[in-house]
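Shown here is one chain on its own, the form predicted on its own, set out as structure tokens.
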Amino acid sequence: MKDYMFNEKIETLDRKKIEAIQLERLKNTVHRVYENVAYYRRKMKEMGVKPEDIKTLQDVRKLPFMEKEDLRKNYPFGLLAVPMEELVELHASSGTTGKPTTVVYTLNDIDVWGEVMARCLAMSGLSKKDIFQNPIPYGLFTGAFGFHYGARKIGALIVPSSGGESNRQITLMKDYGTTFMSGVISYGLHLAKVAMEMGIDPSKDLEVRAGLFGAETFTEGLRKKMNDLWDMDAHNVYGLSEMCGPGVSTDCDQHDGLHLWEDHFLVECVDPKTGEPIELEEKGELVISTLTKESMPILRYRTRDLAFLYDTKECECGRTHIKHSTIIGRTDDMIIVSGTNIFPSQIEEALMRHQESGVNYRIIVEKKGYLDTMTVEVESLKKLSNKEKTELIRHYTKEIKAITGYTPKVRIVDPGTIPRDGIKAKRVIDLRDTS
């Protein structure tokens, strides 16, 4: 499948027009949050900046950064810029303290989300002729809905198969003639393995020929493996729930950087230590502002994602929107397991609630087949019987799932069992090979 443009007029806009749109929308957004959101008004006053001070795109640097912690402190509706009755949808992601990061949408926000996702899906090869299977869990997380809204705008036939039941996913693909799929790339690889175990060669016996994948590390090695197993063209999507969900950017058929939709998002790349802007092609932290979000506008959000911005004016695909590299790493200690964002502090919080827990634990992440697995090893305070260990494992598994949304394997070990590097135990051991 060859990509096409969902909104060619916008996707190929002259750079000066893009920047003019961005400036107008940035000014409007700054005025709106200053008038309607106490958090922004207070922060701007502390920095001595007023809405009228934003005269150029570079003036965005006068505005305060927003951190994830700011979202938690204003949980759940402290950052609203519209009345509650204008909201039509809510999504949430897990937080490091158990409180989710909540995002909400007006009807127009949902429409914009569908628009940017439609551009991403079309860039990845989806058209109204396709049968699109969406094996992402439908729920509070944003993923499935973003893909669904985008595919609906394109007019593809959507199979909302949701997550899990891998054998059923393959059966549906075969029965319905699925031609395009979504999800996290490790699950796509796992589905290929399941298909082969069912006696089905996904490259020959199924019709899936393209897909869009995100929410976890996406390397060229993984892309090639996916392409070979399915005989498909796999694309990479980037997004954050704070912006809208998936749909902030995607790679075109050049597979060299992801186009970010600049008419809806303003991106900066800064030194993660100083917060100062850095040069194009230099690795730094992506900082993103929403330009059209009505419900909960976000200005200068520190994503903690490390990447670089390309120094190109126009891609060979014809699109003019800026490109950023795939995500190179993180500035914090977050790990991604099968598309779920998990912080070691979340695990620690769950473990330390129980009096039988020792002070040491470690998180072991590895691959079983193509799927990520996470094992949490916990030292007990004293030696426990098998019955006591079983009960503690049940308790920890429930607690960790409640906080992170992910069900781990839990192992209780005797006191002093976990190796230490000097004084401290190494908290995260990632054994995955993502090459």
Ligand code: DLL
Second form
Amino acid sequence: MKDYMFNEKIETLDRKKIEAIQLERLKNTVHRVYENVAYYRRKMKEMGVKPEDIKTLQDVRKLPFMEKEDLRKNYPFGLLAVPMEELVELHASSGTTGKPTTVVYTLNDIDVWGEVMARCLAMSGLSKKDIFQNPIPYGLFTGAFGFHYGARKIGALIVPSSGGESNRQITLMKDYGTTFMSGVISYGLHLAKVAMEMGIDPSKDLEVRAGLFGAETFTEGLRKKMNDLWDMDAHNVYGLSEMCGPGVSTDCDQHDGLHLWEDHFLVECVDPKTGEPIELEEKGELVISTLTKESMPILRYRTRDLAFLYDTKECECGRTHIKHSTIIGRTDDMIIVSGTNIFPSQIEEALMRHQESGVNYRIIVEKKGYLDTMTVEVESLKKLSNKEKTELIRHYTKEIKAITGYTPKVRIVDPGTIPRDGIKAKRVIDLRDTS
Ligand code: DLL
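Can you now output the form predicted in complex with the named molecule? The one shown was the form predicted on its own.
Let us now look at the entire complex, which starts with that chain.
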């Protein structure tokens, strides 16, 4: 399916015009948050910066960074720039502790989200003629809704099949003649395996010929596997709840970098240690600001995602919006298990709620087939009977699920069995090969 533009005028806008729009929107956002959000006013005062000091795009560097921790401290509605009654939707994603990162939307925010996602989906070939299956859980996670709003703007026929029940997903694809799918790429690969087990070859017996995937590591190796198994053209979509959810950027048919929608987001790339700007083409941490978000504008958000920005602004596809590389890694210890963000600190919090657990634990992430599995191995304080272990496993599984939204496997081991790696315990053992 061919890449085409959903909003050609904006997608090919002259660089000078893009920058003019960005500056106007940045100034507007800074004024709005200074007037309406106590958090920003306080932070800006601490740094001695006033809204009038933002005169050029580079002046964004005068503004304070924002971290996930700031969202947690202001949980859930402390960062609103509009009255509560203007809000029409709420989503949430894992935070570093028990509290989820909560984001909200006005009607206009939902409209912008639909617009940026429609651009990403059109770039991946989705058109009004398509039957679009969306096998992502519909719920607090932003994933399913972002795709849904984008596909609706395009006018494709949406099959909101939601997450899980893989056999049913394949049956629906066959019955409805699905031509385009979404999701996390590991689940797409898993679905191909399930189809094979059902005696259906996705590359021949199904009509899915393109897909857009994100929320987790996306490598060229995975893309190739996906393309081969489904005979499709898989694209990569990046996004994070704090910006809108999926829809910040996507790769065009060149598959060489992801175009980031600069009329809605301002991206910087900084040295993760110093926070200082780094050169184009050099790997650093993406820092992103929203330029049009009404409900909860986010300025200079430290994404913790490592990537580089491309030097070339113009692409063969004709789009003028800046490109960034695929996400190479993270600067923090967040792990993504089948699209769910998990922080070791959350696991620790769940474990420490119970006095039976010792201080030593580790998280083992592996691939079973194409799917991720996470096992939490915990040392008990003293040797336990099998019955006691079973009881503890049940308890931890429930606690971890409650905090992270993910159901792990839990294993209780005897005291002193988990190896220590020098002074610092190695908490995460990631055995996945994503090449
Ligand atoms: O994962 C939004 C999303 C849903 C994007 C569906 C794409 C598709 P969060 O739960 O807030 O939002 O997690 C955001 O996920 O900071 C990255 O670390 C990671 N991530 C998202 N997209 C990609 C990608 C959604 N394409 C965090 N490649 C981000 C690698 C990704 N990592």
